[in-house]
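The chain below stands alone and is given in structure tokens; this is the form predicted on its own.
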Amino acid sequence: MALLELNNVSSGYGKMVILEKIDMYIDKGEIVSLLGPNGAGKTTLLNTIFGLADIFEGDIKFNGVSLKGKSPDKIAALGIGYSPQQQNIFPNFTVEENLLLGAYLRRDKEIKKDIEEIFEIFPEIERRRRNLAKTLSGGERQMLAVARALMLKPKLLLCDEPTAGLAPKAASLLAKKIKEIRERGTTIIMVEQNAKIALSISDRTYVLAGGRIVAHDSSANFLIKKDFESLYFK
């Protein structure tokens, strides 16, 4: 059984349908990329999984449990974390306080230990742990956003354009961090505009256009298609 399954899902906001008849699956331990042009519905797909968009048709199951109609806090409690592209940190709190806020649903005594483990993955922000988040660089802020989402110890992490706006060096570094997160046991769905980075670190890729899935293959196969970007990013 797949970790996450979307079956014939149509979704959007209010009465506006953005996605139509989406069928996809995510297996445990994978990194799966969502690619496509601006306005294709990639962020809406993540929002649909996380309960921030309305499901009009179909169903989403996580570990066999339907997510349809569940609120984001209930979905997070089931084991799904979300690192959105915007408004993804608390700028007037310190780095460490942001991580503590990321563990808001937890009641165990391992939170401080897990913060130190997070800093092992992200030593770049460990050095700034007592600094306000608004003083961080763009790359450091994106690292903090992902790190904060990890504080709930999710089985599945949703990342919306984690390298957006970053310089190439910072983007490559963050991509390596995402691979390390997977190696530590977290499954990842990643929306990316940087197709080359996404394809280089993911196992499979879905391409969206006009609110529908128009292609699905292994990322390795997409990488060898010389006309990939011209076909799907017009």
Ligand SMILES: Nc1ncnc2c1ncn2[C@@H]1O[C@H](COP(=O)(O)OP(=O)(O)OP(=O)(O)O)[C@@H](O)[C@H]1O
Contents of the next structure:
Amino acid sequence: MALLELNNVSSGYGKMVILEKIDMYIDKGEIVSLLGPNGAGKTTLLNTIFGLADIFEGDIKFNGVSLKGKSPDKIAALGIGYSPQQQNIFPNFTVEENLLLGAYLRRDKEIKKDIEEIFEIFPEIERRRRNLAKTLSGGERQMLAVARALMLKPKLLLCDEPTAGLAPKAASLLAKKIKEIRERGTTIIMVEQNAKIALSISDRTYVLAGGRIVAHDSSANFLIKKDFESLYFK
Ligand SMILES: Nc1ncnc2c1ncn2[C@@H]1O[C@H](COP(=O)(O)OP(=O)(O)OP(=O)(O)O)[C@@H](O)[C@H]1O
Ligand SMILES: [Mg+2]
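Having seen the form predicted on its own, could you now give me the structure of the form predicted in complex with this ligand?
Then the entire complex follows, led off by the chain already shown.
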């Protein structure tokens, strides 16, 4: 059984249909990337999984449990973490406070220990732990957004454009962190504008356009299709 499965999902906001007939699966341990032009519906797909959009048709199953009609809090409690594209940190709280806020659903005593463990992945933000998040660089902010989503120890992490707006060096550093998170046992769905980065770190890729999946293959196969970008990003 796949960790996450979408069967014939149509979804959107209010009465507006954005995604149509999405079939997709993610196996445990995979990094799956989601590519496509602006407005294709990539963020809406993550929102749909996380209970932030309306499902009109089809079903989503996580570990065999239907997510349909569940609130984001319930979905987070089941083991899905979300690092959103926008407003993904609290600028007027410190780095450490942002991480504590990320643990909002937890009542256990391990939270402090987990913060230190997450800082092992992100030493760049550990150095800034007592600084306000708004003073971080773009790359550090994106790291904090991902780190915050890890505070609920998700089995599946949804990551929306973690490298957006970053210079090439910062973008590849972030890609390395994503791989490390997977190595530590978290399955990942990553939305990316940077196709090369996404394809080089993911196992499989879905391409979305106009609210539908228009291509799906192993990332290795996409990488050898020379015309990849012109095919899907015109
Ligand atoms: N809250 C919302 N209410 C109504 N329509 C929305 C909402 N959010 C997004 N849309 C519309 O849904 C479509 C898909 O948007 P979405 O943000 O999912 O695309 P995307 O692929 O993530 O784009 P980008 O690469 O620019 O982030 C767009 O036409 C957008 O205008
Ligand atoms: Mg988006």
